[in-house]
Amino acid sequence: MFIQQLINGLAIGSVYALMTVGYSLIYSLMSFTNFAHGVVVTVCAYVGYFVLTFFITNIPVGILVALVSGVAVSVLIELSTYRPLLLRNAKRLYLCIAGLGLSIMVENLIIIILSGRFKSYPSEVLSLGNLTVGNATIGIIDLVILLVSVVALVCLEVYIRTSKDGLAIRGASFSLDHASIMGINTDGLMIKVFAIAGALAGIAGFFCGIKYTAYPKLGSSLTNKAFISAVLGGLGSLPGAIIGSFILGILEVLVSGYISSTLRDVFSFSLLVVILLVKPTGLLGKSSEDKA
């Protein structure tokens, strides 16, 4: 029972990590929380549903299409919603409000266009079978989710640590203004960061669709958990984001399995309150004067 719960918690935590890293990347450069991140997750969950239902029932193809869709949607959000405000030197609080407004607008548009009904992925995707390890029965789909998510996170870490753009992102995370003075194209860099965050959110949206079905409020409900993970690990810290996500995913599953599933969300948000009271910077975060 514990092994099953642990694998399930790791799978859910890895999906949280994909979303949380996107939060932290954007926060590290721009010092605000991108509440429109859930839009990317929701849209890509629907994209995955339509691709697998009406075109081809193939998980790798679905992941690839969701990834590309996530990049496109995230970059569009940056250019259409945040860039005009940044050009006017708007306060970070206004960016947060714009992201919340966009999220609400897209949710309602989805309800109007596609209805508010839940869209279940094809049974062929959901019934990949189980793997028996001793007395534990582990869903293969959970292992696939965990494996793909870990590979994506490792690829991101290698990119951040070894590439020229990764060096620019690390430098800009200390000071965007100083990075601009040193000759870094910060506008282009922000687009790249949103593209990376969108790619990870696209994969997360696809996996969320598999685990929970696709519905209009999917992104907002699950990115709330990613936000909790980001705060737990430390806003702006990529290692902290990943650690916080896995901790939250495992603890949620253990609470659901051993206490009550109705207390899952209560536990998550209670944990957020405790972290903000006891250690507002999170496990690996750093203090900042301007946080939104």
Given for the second form:
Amino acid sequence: MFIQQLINGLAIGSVYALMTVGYSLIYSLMSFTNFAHGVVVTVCAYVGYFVLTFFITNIPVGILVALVSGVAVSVLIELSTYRPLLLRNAKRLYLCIAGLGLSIMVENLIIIILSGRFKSYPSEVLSLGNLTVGNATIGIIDLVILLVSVVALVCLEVYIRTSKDGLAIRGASFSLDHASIMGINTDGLMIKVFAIAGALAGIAGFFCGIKYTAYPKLGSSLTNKAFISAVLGGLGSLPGAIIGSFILGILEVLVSGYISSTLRDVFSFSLLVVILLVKPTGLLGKSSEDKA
Amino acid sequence: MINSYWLGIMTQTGIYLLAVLGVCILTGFTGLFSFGHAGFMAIGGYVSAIAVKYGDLPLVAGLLLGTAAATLVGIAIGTPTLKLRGDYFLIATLGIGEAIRMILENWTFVGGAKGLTDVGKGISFPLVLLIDVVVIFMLANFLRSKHGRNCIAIRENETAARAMGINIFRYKLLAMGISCALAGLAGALLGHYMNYLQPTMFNSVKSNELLIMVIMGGFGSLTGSIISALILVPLPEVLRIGSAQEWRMVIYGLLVVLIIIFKPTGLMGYKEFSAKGILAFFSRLKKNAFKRQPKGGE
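For comparison with the form predicted alone, produce the structure of the form predicted together with the partner chain.
In what comes next, the whole complex appears, and the chain from above leads the way.
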């Protein structure tokens, strides 16, 4: 029973990690909270639903389509909404509000066009079967989610550690202006970062669609979880984002498994408030006093 | 003359106006964003309702207790997060707003998701109007005072404000306190006016709406916020047809994005609506008209 819950928690935690890493990446570069991150997740969950239901029932194809559409939506958001503001050097909080406006708009457009009902992925995907290890039954879909997410995160880590763009991202996370003086094309870098965040959010959206069905508020409820994970691990820190996400995922599953499933979200948000009161910089947070 | 339906809408508008003014002080004048002000309304509403329903206290005591409770929670959440740079405060308000709503939904003592009924009536339109006028008067004076100017200085440039010797943290906390007090008062009034409370009355959509009204009215304009609240609060009542509610939110979202991109200062900008301002506007118009005449007159 415990092993089963643990694997489930790791799967959920890995989906949170995909979200949180994308959010933290944008936050560490531009120091603003991207409220439109949830839009990408919701749209990709629906894209995954339509591809799997009407075209081809194949999980790898679904992941690929979700990934590509995630990149497209995220870059589109950057170019249409954030770019005009960044060019004007607007206050960072204006970017937050623009993102919020965008997410309110898209959420309600989806309700109008596709109705607010929950859309469940085709049953072939959901019933992939179970694996029995000892006396624990583990859903294969959970293992797939965990595996794909970990591979995606490792790829990102290798990219940031070894590539030239990765070096630019690491440099820009210290100071965007200085990176720009050193000859880094920061406008191009931002598009790349939004593309990476979009790809991760696209995969996350697809997996959430499988686990929780697709619905208009999926993105915003998941973004809230990403915020909690980010604060738990330390705002702006990528390793912190991953650790925070897995901790939150496992704790949520344990709470809903052993106490009550209705208390899961109460627990998560109360956890956030407690962390902010006790240790606001989180587990791995840098001292955020000096990072203006 | 005015039937009770419209009187009801006017009363509700007056009540929500208080919460909008609270967000206006925090967001418009101090430059801090709260995505969870509906949560503070909920605290005010439920504390006052419990005090009146179970504690048998008079209505006024309930209103005061509700206001005080919301203020205390606001200061408690502001104290650790306002010291930090970055979006901690923003995430904290988002978290507290959601946490409060979810706790209320699962707490059977206050009726859970079904809500709390018979919380004590006694709010009438004249009373709300009186409170509105007093609050607006007090806020206008606050903004003209040294303390209000310090808040505005923080919004404009934090580093410069600090260099001028302003205690940034204290004034941010002050703005948060005032803002939460007003939200709590609005929540308490709403509960006693409607005679019931439900957690869904205080969901994140409500928080976002409060923020949107302030943004549309204009950053740093008390009258701008008042005008936009007077227009936008009754709007859903007028638009009670089909999917008008969803379209309303789509349009709000679009408007917010467009306003932020093209006219980030909102409807009124930093200007206040006053008789003096109107006269100045017309005299400018006249002057321009005279100026243009020689050019155009052939």
